[in-house]
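Okay, so here's just one chain, in structure tokens, the form predicted on its own.
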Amino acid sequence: MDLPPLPLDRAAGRPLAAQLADALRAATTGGALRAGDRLPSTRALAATLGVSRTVTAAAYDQLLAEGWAEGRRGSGTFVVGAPAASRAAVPAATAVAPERDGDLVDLSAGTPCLTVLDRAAWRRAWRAAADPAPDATPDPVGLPEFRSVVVEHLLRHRGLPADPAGVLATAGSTGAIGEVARTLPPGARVAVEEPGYQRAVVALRDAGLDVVGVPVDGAGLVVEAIPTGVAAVYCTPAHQYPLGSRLSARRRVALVERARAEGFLVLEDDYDGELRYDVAPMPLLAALGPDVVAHLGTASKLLTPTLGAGWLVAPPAVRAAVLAVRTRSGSRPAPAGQRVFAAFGAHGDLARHLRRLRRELAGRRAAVVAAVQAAGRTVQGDAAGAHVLVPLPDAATERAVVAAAAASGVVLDGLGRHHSASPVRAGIVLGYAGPGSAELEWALPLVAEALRTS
């Protein structure tokens, strides 16, 4: 087909792949490309534009991930078309030359990697989720098919044997933390990692609980520093957020023993425990102490927060208390996300996605580590998850690095905001899952420069 003009500016300081994706997207919103149009092969388009095939492949990957295009086996890549809202709200000129805020590449932690998601499997799961009749009353426990897929996932990828009857569907980890928090006595003390996941801190405080920070080091939560008299301990033992360490075997045993001896509950947030690139994923605390550990899992980092789906595996008394909270409040986990997750996992698509995700993120992590080390800085944290920590000497240096990167078009995440009290450490929590691969490749030299000169 004859393509409309696709302007590329090699002097713009922006990846050519991102410019090409913008131009193709703009041609779609402007009507120059219509739904059903077949795009040239990546090789043919590269020859036409005088760029490498890597550029055209990355642009197509971005459009496929966003849903603007779809691949058909044996036929090529086709335009899907723009949603009606996009045609009305996004003029073609905006897509080609967005304001500077739209150019920022966000390397904050906590964003999932959507570029490896198989869009055909994704659409198939949504179609399957739409087959059952609408629910008159949402199930407070969770859909049986969702809980069965969760049980299979936990056994295969986290080594935790569980009974579907012992699994509760949740609205994600933070929602589950809030529900468990409301089962604790008002004003009870809860220990959390410091620095740590601040949304958990907010959820606990919103439930009227007294939150106390406990230090974290290279071996994870310092169990000996947990004060006596706490009702619960919240932690991220497989991949501490945000420092990236894992709770050592000795401390795991010590934490479970203290929980049994002192009668407190351990909230184990396994937000990305499946993502390890050096050894097998670490065993769960819930496998070591099922009588005192409430395990929290989520689809947000594996797939997308769009589903709003997670799970809770906890002692019977905790499950009963959470169900009582739901009965009193009338709250229920939404079934739509559960149905999609269940359909995605029913025929092996979830396992295949996880394998692709591990391969992609392992490569991205290696690139991030190389860029940071080239800037003369070090990286802390296990070979796991979707972020690394770059330690810095003080808060002033942290602010300078963040500001220098922002001036170059890159958003960085300072460690200071991950403290619930006055910051005790400084650094950059460098996420690498969210941007496209071309955007990450473009951003890393700028990050290295900010680290080198600040």
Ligand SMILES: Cc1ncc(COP(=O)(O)O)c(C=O)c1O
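This structure is a prediction, so every number in the text was calculated from the model and none was measured. The term rigid core refers to the maximal set of C-alpha atoms that superpose within 1.5 Å between the two forms. Residue numbers count along the first chain shown, from 1. First, how it differs from the form predicted in complex with the named molecule.
Superposition of the core reveals a Cα shift of 2 Å or more for residue 19 between the two forms. Superposition on the rigid core between the two forms places the CA atom of residue 412 less than 2 Å from its counterpart. Relative to the superposed core, residue 355 shifts its CA atom by less than 2 Å between the two forms.
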Contents of the next structure:
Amino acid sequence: MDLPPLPLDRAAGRPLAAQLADALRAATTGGALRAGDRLPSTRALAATLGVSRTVTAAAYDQLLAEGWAEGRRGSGTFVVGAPAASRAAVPAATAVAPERDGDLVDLSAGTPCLTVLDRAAWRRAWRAAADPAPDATPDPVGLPEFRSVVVEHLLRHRGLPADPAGVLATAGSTGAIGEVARTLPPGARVAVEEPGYQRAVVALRDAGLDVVGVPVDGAGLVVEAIPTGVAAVYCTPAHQYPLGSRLSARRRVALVERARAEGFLVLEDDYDGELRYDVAPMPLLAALGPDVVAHLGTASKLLTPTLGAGWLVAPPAVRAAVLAVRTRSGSRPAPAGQRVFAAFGAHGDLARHLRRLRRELAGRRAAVVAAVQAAGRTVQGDAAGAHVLVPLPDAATERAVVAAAAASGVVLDGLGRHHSASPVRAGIVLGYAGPGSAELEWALPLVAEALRTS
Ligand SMILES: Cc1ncc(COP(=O)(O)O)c(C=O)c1O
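Alt. form predicted in complex with the named molecule, vs. the form predicted on its own above:
Full assembly next; the chain just shown is listed first.
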């Protein structure tokens, strides 16, 4: 179970404990929390939300007194559901449902962590995917069972209530960016993060769009710096690629407000949003502005890009325009990967995998941070995703670190290549998901040495 976003507003007159109790009740009636879910300890929740333990304890006491939650001796506090007295007034739940390159260990970002994948569950999913009779006609929308599993996943792990009818299967986020790009008027201006995901830039340019870079900082995309007159804004709010910061709550609201006022579309690339360690979840842009946001998710970081399975949740007009692109071009997402993903998600294997993945990656992140700090450098980026940024003073140092690491057998990724224009920052984008844990353990002292001596 994933904690949904629990919005607290310090400026509101209502006490934080009452706001927290409201948010937990709303999450329960909305389906993001279910009967039997175990709530975090008051101490852990206080740390995650950045409030005092008195606040979380008072909120839990309130829910216990009202019957929304129950305490089980020695094992914690559990969601019960809406108490009988309030059930009639409660709306129904909305949910339906070392990479080795020769002898090198590759620590570039972007590779999934396959070492924690339960191979028995994976084989089960593939067997189940092979059961149905072959389809004669392609389905440009995506298989119903896939879209149901995606809806469940979005609600439980991303706090986004969606309807299966509002979800389109994709062949992955990068392809979907290209599809949405082709729905925009040729020559239209699209803002992207700089530095940012260069494959998105290529997909947008290939669709004949005019791409303009917007700066990013420790609070994500600088929304005030987006020029007026854009048709769309592409961003990675959960974990800015490659800097690793999360878009602040204030900027999320500002971006959605500007999109509404100026009539542009926001492309929310949530490529690794499920991976978060001890930091509070933020509301998705798609939850704040379902009318102006096209939300892109992918199985590529959760499982593997070889499934070629992703999803798009977007306003009806955007979905219709993407389907028109598919009809025109005869392209559609392949059903095989969707079947495997659906089977993997159907009986809890996906949720179990995600728990394992987070545990593994949180441990790896801690080891990476320790190695970098031991080398006298700092790490930038929130405790999320599968890479960190190690800022460096200039491009020459970046090149020297990459070269020193390569000489000792480790591939590192410089920040320079994540810019579309002249690099404005230097550093190393250090991915830790791809290699086996033994390879990572072997490589980290070498990375530390390269960082220390360059
Ligand atoms: C920012 C970003 N978006 C999306 C993706 C993956 O997209 P896809 O679903 O096409 O594999 C990646 C993969 O590296 C990425 O870094």
